[in-house]
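What follows is one chain in structure tokens, specifically the form predicted on its own.
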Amino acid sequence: MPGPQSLARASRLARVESRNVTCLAPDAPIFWEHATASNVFDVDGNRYVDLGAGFGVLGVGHAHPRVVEAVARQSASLVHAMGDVYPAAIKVDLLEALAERFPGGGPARAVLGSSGSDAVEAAIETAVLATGRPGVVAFEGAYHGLSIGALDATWRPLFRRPFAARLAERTSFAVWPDAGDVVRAASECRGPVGAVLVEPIQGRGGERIPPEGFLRALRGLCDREGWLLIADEVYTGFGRTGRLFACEHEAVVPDLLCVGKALGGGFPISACIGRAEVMDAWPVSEGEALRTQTFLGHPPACAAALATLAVLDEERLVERAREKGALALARLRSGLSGRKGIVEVRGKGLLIGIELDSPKRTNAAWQRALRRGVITLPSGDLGNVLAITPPLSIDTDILALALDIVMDSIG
């Protein structure tokens, strides 16, 4: 592997992709085909392990029959409704479920999109009316997006560098996980700062964990200084670090919410969802939306993410992400301790990351398990942790299994 038909889709799609997108060098990637729970098919008929859930996006497997059974139904009878004119119904749903989610209760209001790059746009604009003020204080090593509002504030050069001269350069970066450094960083923002956008775990940037007090030193700050306290949690939301959301674990209740990627099931959807009277700040709409998109609150996407919060619910995948994931860190820490170049085995639920010595061991050790049949993904802005985030729902043998592979891939 890759095999015949994988090296013949990696030709093709490279007379007619940006070159810039799939990366076909030195070994073409595998091609999937298709996927159910947490194993998935290439072109050419192998069968792999998923440790990394489509970059966290299958929370409720690959293929989830309930998920699967809800788009069905909901395209067959409204494929596409007109989402800030005349909504579909089930937008309606969405947004209650959502809103009945936020953390701490109380009114909450939300603005739905397709991307978690959608969702931290929304929150940095929500921030911006209801303050007055443009400044954001972000942190090194986070990644909140690529679109360029949300780029802003992605730490990592590789991303920025080439579209520095459009960037609107209002984010100032604070040490992670540095609470105390937020307030020299906003005292070098070139704006007047109105949030504060964190990740409760960072998850491109390397699977960093916080100590205990770090959310709620943010919280506290942000009160003080008459701050917005924004939580991106696109990565850690939905079940994946054994809570909700992660910002739950120290019971903090943020200003604004960035969900996305397992909210969908596999369907492209996020949301950024806040307390109502930080969501007021937007004006009453009369008939040209601010922060809208033609695919707002898309029926099939929308039907997707309730079959997977009643998944969340019915198969208790939250506490089961929870148990599963000390037993993981746990197997990789005694499989792993003493082992020549791991730096640190480090985890929450099922997030988990082993940061080698090394991008080169990183990168030798995710392509000898993949050639194994498991699936894993190299991050951290030095490319040096391995990352592993399977899907809550997978089976606890199948993990175990999966695990000792990357452990001897490791080598």
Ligand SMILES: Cc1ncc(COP(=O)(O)O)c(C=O)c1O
The other form holds:
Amino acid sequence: MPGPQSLARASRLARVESRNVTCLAPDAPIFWEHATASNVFDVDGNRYVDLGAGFGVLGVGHAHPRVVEAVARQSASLVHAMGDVYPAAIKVDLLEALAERFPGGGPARAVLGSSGSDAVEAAIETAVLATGRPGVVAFEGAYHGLSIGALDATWRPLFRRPFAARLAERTSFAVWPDAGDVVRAASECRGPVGAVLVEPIQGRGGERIPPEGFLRALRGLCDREGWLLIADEVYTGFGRTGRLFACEHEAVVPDLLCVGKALGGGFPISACIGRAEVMDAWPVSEGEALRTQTFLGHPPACAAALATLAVLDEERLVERAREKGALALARLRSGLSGRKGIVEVRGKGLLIGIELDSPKRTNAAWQRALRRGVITLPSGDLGNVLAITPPLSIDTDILALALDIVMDSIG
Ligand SMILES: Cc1ncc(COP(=O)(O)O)c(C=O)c1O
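I have the form predicted on its own already, so could you send the form predicted in complex with the ligand?
Once more the chain from above appears, this time first in line as the rest of the complex follows.
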């Protein structure tokens, strides 16, 4: 691995894709051909257990029949509409379903997008309109996307530096996870602060779980200071951590909630959902929407999202993520206890990170597990955390077997 077919694809890709996109060296990647449930098959016919769920997207598993069928049916009747002018009927169904699920209940409204970055951009813009203040406090280690507005709130210098000249620099970063430091960060922000933007658990930052009470402290601080609390649940949303939204672990109701990834069951759709009185800071449309895009409310993606929400309920995937996550964490902790190179094994639900003492060791474990048929992904600013984010529907025995392979792969 990678087999001859993957190698052949890699050399074709090198000729036609921007060289910054897919990492082709020192090892070519495997190229996926098809996938179902928690199994992926590559172009050479190798089968893998997917402990990554495509960056946490496939909560319901690859190619869930309900999602595939809903998309096929919708595509056969209406494949595209005019998102903010003549919308698809199904857009209304999805927005109602999202508003119903907004934590804390109450009237909620949303604006749809296609990517997590879209949802973050919409939330930041909403905060500017609602408060009249452009400043945002985010956290060291945060990942909110790479489009230019979201990038301003993404921490890692690797992503920011090349485009620094284009960044608004209206984000100030607090130490993670230190609610007290938010006041210091706000005082140093270039521009008055309107919002605190937080991932309830940092995902790409390395599965970093804050102490109990952190989100509640942020909520209290925002209430005192008149800041909006934006929960970026693009990674943690829709059951990943064992609650529908991770902010529900602390019964915290954000003003604005960003969702994406798992919402579409594999199809690109995202949303910024907010309390109605905050969202109503947007002016009534008089013909030109200020936040829209060609594919807003894309009908097959709306159908995929509605089917995904139904599957989450019907298959009790949120509860199952909580149960399986606890089993997985216990297995990893006992199997890795006392092992060389392990810094920490942590997780909530099926968002699990194994922090190792070096990126080199993490990388070696990642590659070794891949060669033995298990897909994981390094994460964290240094790349020293092995992220385990399987489909929430993964079979318990397959998960246990795959975790044993991951543990064997850590040298
Ligand atoms: C918490 C969080 N916010 C935003 C994003 C950006 O999402 P996208 O890559 O779909 O733009 C990500 C992506 O990993 C994320 O984890």
